[in-house]
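Taking the form predicted on its own, here's one chain by itself in structure tokens.
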Amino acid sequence: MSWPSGFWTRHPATVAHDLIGWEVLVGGVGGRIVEIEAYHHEDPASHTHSGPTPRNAAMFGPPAHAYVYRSYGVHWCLNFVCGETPGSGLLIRALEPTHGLDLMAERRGRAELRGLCSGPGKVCQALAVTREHNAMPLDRAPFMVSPGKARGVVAGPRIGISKAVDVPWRFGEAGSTFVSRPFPKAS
């Protein structure tokens, strides 16, 4: 996969809103991303925000990679290491399905389509996602990342976090129904 130069390697925010629309697909299974939200090592919300530890590595290794780990012992949340220097990444917060829509359904004992990859968490289980994903590239299989076009992007806080909870780095499709929760109406 050929991405455009230097993508990887911007602002967490930008990388995050410039992937909406975008396709990801493991083992061929997956779909559009409609929600993506960004984490900058200097952001306190961030899991480097305190520097590496074995959780994080691969958040420290190069761009266009997996950062897989599990959320409160239960759900695995898939991100893209992205940024200028190491430690920023995107959680992948929701997909719109399109690619092995019956493995997906059967992976989550689900199969009403706007349920399937609503969250972090339906994400990975809809996509096969485990810690044996961490610190894969992202242009190898079984990973497939490619360009997309959103038909618009909006942009609110951060969900399920207790630091800078107010900064607006969560981003969405505009008019998505796959997104894991609506985002604020523009005042």
Given for the second form:
Amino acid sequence: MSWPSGFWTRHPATVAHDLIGWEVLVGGVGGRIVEIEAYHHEDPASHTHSGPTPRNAAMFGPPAHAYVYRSYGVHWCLNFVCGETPGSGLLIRALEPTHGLDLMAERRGRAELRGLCSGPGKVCQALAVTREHNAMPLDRAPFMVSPGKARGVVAGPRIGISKAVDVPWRFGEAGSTFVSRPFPKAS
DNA sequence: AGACTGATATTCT
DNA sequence: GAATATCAGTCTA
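Counterpart to the form predicted on its own, namely the form predicted in complex with the DNA:
Next comes the full complex, this chain leading.
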């Protein structure tokens, strides 16, 4: 597998936009990216805004690696490290399930496709992503990240934050029914 | 459908 | 002690 040269070393919002429609597999299980959020080092809403900590250390490591953290003490959330400078990354918020549907349904405890990966915590539960995956490279097993195509890309404000709420760095595939929440209607 | 609540790691004040 | 890049359950209507 190979990525376009310099793909990950650009502004996180640009990378997030381009990743919509790509395929993400962990241990052969996963689907197409239909929703992503970008977090920049100098963005007040980012975990990295106040510098490195034990938790966010992976975000200051090399691009094209994973950053996995515990959310609300309960869920895992999967991020891709990217950017021109250290400390930026992308939160994988939703997938359209394509591979390992039975396994995902079993891990999630429910079978409806629409609810399998429609949220960052759900994605990690369905793909069995945990702390063990933190700081792992995305170009080697168990990860597989391969280019794909989106029908169209829409953007909107990010979800669940209280700072920089108007920065439109949430990206999704136009018309997808697998997103965690609908995007603001265009026009 | 919408509002509220519990779970509870990590960071910041 | 308070807030948080969340989710599922349960209640009210």
